[in-house]
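Presented below, as structure tokens, is a lone chain in the form predicted on its own.
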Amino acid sequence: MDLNSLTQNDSEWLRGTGPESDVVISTRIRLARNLAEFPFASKADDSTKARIEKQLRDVLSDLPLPKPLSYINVASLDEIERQFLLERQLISREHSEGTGARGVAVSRSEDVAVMVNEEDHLRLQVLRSGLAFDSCWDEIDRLDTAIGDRVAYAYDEAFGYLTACPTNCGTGIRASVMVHLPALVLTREIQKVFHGLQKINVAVRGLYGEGSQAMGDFYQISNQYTLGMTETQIIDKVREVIPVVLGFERKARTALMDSKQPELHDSIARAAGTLRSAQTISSEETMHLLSSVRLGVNLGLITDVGLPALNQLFVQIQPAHLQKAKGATLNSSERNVARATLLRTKLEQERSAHS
């Protein structure tokens, strides 16, 4: 797959559609799997990693799937290219910064990705726009079966699928939902909600998963453990808490509109104005302002830009995306200028399309 083609691609999971898409950006299910005949990646030397990578690359390139996968040799990519894949949620930070033979197989619509030699030999991933656990599970279950028919997974009758991290043993599943919670942040209710989730062993992470910070008021909500539960039970556990989180966020939005509508509208309008006119702007400020505008769109206070375009901008303004689009390495100041130019261009196009 040519990475340059991805710069022109609208990722399926950023479509801004699907159930509950005013709050839910995407649903993701991941499965961790290891090959029975090899040690875990962390215990494998370079030659063993190369053997694992070759075997899995051959398998993934020949799977009879409705959506064929294209294989990318991550080990051969430079830092910007690896960061580019990370920004598109196609690989993890650990995979980007890892060593030795490793790769990722990706569908054209980017809703399916399979990492090779990350923490585990295989990390299967299916993404969907909006709240879509059922379709995510159906697809990843088919993918898991197709791969499992061709390789022997490391499996124990007592512990289930064996994984490098003990918390993933059992089903090896991580079910997560990426949510946009600006109103809970503005009303300072966010920590109260997260504390409640942690009490029931539901994890809350930043935009790029474990160890990452929240950016643009985006959070990933997922199961904490996998052992002793079936896939359906784990998915249902996360599924049950999402409506509660959505309810809190929507209640906070209503409270802001009822008690502080003029101030809120002014803040959102200023955010939109800054994005449309800035000549240089950092990624941190952009994420904050885009979050405000996205809230404004969902509240009907901004009508000349759509959610799909905003969702795409959250990714397109990231450092590696700007540099891939320019075809050049840019320093921080140059990226800030390129980011401002992109925002002015895209938002003007949206305004024309909605006029």
Given for the second form:
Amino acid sequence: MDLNSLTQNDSEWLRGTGPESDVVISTRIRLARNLAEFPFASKADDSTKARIEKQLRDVLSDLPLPKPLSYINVASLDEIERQFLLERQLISREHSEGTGARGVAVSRSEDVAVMVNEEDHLRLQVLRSGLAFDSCWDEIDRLDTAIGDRVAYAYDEAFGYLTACPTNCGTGIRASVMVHLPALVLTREIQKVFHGLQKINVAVRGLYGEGSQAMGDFYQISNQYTLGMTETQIIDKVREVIPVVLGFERKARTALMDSKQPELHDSIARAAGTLRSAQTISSEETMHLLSSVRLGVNLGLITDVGLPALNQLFVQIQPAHLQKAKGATLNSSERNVARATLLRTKLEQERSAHS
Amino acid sequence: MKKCRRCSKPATLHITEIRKGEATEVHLCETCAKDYLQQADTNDDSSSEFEFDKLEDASEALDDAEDPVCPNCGITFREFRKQGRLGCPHDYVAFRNELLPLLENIHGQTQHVGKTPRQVAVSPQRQDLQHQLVRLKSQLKAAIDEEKYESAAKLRDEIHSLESQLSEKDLGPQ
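Having displayed the form predicted on its own, please output the structure of the form predicted together with the partner chain.
Every chain and every other molecule in the complex is listed next, the one we just looked at coming first.
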């Protein structure tokens, strides 16, 4: 697949629609799988990795599924191109920074991606906009069955699908939802929600950021256990907590509007103003301000920007995307200028589209 | 006042671990204790943050001579504990006894009940026996840990008879 054709596309999962899309950005399910007859990555030398890659590339390129997958040879990409795939959530950081033969098979709309030679031989993922566990599971289940009919998976009756790390064995499933929780961050109630989730063994982590303060107020909520429950039970466990988290976020939004509307409106309007007029801006500041504007759109305080455009900006303002769009390598200060230009242009386009 | 074994803060929690009948005391501050008890894997894609070295289990007490090796890929159990990644699918067989308490610790369960690949599908009857075997083996381990040698001996007999049933079935058509 030509990476440049991806540059022109907007990722399907960012289209900002689907159930609960004011808070839920996307739903993702991934499955970890390995081939029975090969060692895991840590004990696979370069020639073994090449054999694994060859076998899986052939299988993935020829699956009898409605959505054909295009194979991208990740090992042959330069650093910016690998970073580009990482920013689009098509590959993981570990895969991007890995060594040896490896690749990713991607559907045209980027909602299906299968990494080859990550920590496990195969990492399947299906991604959807909004809250969409059932359709994610249906599609990944079929994809997994189609691959499993063509290769011998490493499987054990007691431990299920065998994975390089025992934290993933059994179902090999990770069911996660990416949520935007700006009001819980503003009201400082986010930690309480986290503690509650951890108590019932649901994992939460910040996206993009480090530590507890997630950049852009995005969080990923996912299952912790993979063994001893069926896939559906595991998905349901995550699914059940989502309405609770959504409820807390919406309650915090209402509370902010009731008690501090002038101050809130002011900071959101200033965020939009900065994004519309900045001449140079870091990605950290951008994420912070975009998050504020996104909250403003959901509260009806900002009406001249759409959610899909905003969602996409979160990806487009990242380093590799800026450089791909420019077709050149940019240093950090050049990127800050390119980022500010992109923001001004896109937000102006949105303004005329919404007026 | 004792200090936390992980950081230098005062230890407020004193945990007594009983493994293989031996009691060890662990002193931790509140923060470290939470980590220790939860050992939460919050990382999504790679599980590298799971801290295996913080999990205490029987392998800590092993002499070098007793460090099991996988005959297929050559990794030792200790090597696995260090890097947190297994070497090959056969490790799950080679280190079964060592992995069982670890999996119990991570997932709270040791028996897969989810999807089965069509290619290695086995008869439900055989699967039942296998599940039973796994259950008995974990009971055996618990019995030994708790020094209940009488019930351990009984369990061992049951395991032997199940194992011979399973190997007989290997000969016939499945």
